[in-house]
Amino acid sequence: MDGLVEKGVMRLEWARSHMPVLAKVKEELKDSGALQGMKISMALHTEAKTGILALTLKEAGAKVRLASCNPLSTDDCVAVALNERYGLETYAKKGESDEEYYQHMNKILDLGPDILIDDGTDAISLVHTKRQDVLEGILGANEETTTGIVRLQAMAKEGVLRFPVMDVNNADMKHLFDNRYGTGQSTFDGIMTSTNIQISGKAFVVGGYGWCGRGIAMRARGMGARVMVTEIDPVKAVEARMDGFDVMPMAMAAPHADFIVTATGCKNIVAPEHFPLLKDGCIMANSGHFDNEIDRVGLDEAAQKRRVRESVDEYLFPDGKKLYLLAEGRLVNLAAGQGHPVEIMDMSFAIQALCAKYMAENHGSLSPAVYKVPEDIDEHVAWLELDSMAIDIDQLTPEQEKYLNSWQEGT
């Protein structure tokens, strides 16, 4: 156990030395007292970047409790020193069953929290469903994802939200960095660390063409494979297709496929149809939240599974075709790898930390709803990665300030 602790201390303590924006915000957030005895419950992937956002939001006066968002994204020894070390209370391990994941929800859910910082919006759902003795206490939440923005923008079209929350997905300090480059560069690590199997000269098929799905294609191209993409918004098609990717239905994309990698916050993405379209050796990973953009179940049920390495099932099919799912079809950067770059969550939990300290201090003037996050908080989050950067930029003159804002001189 003590060796189990020393490792995650290490990591935890690397990830802070490398996120200097979030020490930053930390500060602010002790200058402000907005967090200060606030009971936050937090369901986030439980590796070392998110221990440190925890750790920040402690060390700024708030009750935290830790879970998963994700049976197979926890970092065991990041869980472990979080508890023994840093005394956080960490409920959260590697390989959790569905009964253990819920009993760790309960356990953050049982604080009582007024802030809930969630990833995936399980447990938002939990608490509008079997947990609604825990709603009245809540003042709002967090949600840092694009499958559960889905889901909350459907809980309230139907009208049963009963909380506001920050939208920290679309924060432009968020997707546009996060998203592309984080889950770009992650998904590699997940699907090289499972695999060590060569991306240069293979042809690699995309699932979808959001902001993740831009990071994918574009660090797959860079590593020497011929990309296609599958998409069914017309925009994203023609933005893939100008970018310089191929772009087809995933029928047509299937034959040639040497890799797949899911990336729609949307299910059966690959499905029993593709199966035996797909050829002999095709390797397939997700990149989405939940484990369901490829049908893990269909490929239960037509053929016959094996573990052939650690993260990686063969799947043989009766006609003598194997097919290959990486980390049983749930995020592949984060069950098989150690998720995105330091630096990336630096910027994405900062803009946590400051829409918590936010939603503490505005409450009272949110009704039920998913709300953007303000510019200016990511307006300071691009500064302070400036500052970190040690980069500066051009300022307005007031002579451009001027003209930028009347409508008189032109040509």
Ligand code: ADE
Second form
Amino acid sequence: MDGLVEKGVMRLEWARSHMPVLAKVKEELKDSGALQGMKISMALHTEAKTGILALTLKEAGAKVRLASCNPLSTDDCVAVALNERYGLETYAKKGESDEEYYQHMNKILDLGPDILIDDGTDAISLVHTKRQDVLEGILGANEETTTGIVRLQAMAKEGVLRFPVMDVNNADMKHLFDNRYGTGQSTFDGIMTSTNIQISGKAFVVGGYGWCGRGIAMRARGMGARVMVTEIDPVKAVEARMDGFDVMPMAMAAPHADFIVTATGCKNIVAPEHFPLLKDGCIMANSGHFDNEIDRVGLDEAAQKRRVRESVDEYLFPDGKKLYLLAEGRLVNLAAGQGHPVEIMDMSFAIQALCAKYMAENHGSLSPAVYKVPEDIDEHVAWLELDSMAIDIDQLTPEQEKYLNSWQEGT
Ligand code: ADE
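The block above covers the form predicted alone; next, return the form predicted together with the ligand.
Every chain and every other molecule in the complex is listed next, the one we just looked at coming first.
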């Protein structure tokens, strides 16, 4: 156990030392006193960067509890270290059952939170259903990811959402970097760690061309793969084509695929009708939030399963064909890799921390709805990030400023 705690401490401190933006935001939070005494329940992927966010909020005066937002994304040494060494109540274990997952989620809600910080909206959903006992006390929440926002929009549309929620995902300083460059890099961390298979020269199918799909496709091409994209949105399909990728339906891409990676936020992207089309040896992985993008249950029913490497399941079909599924179809970048790079999460979690402050200060004027992150928060984090990279940029001259605010000057 001691070894595990030490390893967790080292991982946390490594992350902390590469998160200068969040460190600056912590000082601002402390100075403002906005989070002093606030109870914050967090359901986020419990790994080192998340630990630093939780500690930041704690050091800014909040009472914090943390659980994971996915049964396979916890880094156990970090969870243990947070509990044992940092006194931060953490309820998470890699490989926890669905029952344990919800036990842990209930533990963080027992805190009686003022603010919820969620990733995927399982916690927010729970307080609207089985844990309505804590609903009244909640001032507001932050949601981290696209999938969570889609669920929240559905709740708002049905008129059941009971408190304001900040759409952290929508902030430019989040999705432009986290979804694109973060998922782009960490997806390959997960694939390469689990398989040790070469990407270069392979046919690589990316399901979905949102910000995450764009990042994955870009990195696959950069590594020398021949990339195909599948989409349902005509605009995104045109964009993928103009970005230089082949675009086609999954049924057409499947027979060529050495790899398929899904990042759509939708279900059954690889479904039983695709199994007969896939070629022997195809490796499938998912980088979307939920494990329903590749039909794992369908695979379990159609073929014989065997664990052949850590995070790699082989599916042997009656005709002798073998398909491979990574990380049980859960998000491969966290379940088989280490999640997004530290510097990326530095920006995302700076937005999270500032949105918690915003909620603490403004909840009184916000009705139950999903809110865009104010532009000044985005811009503030951008300046801090530039500062951390020692990058200076030009400033408008008074003459330029006047020009941009006028209409008289033309041809
Ligand atoms: N680490 C912590 N949260 C994460 C997320 N949402 N995606 C990738 N890595 C993470």
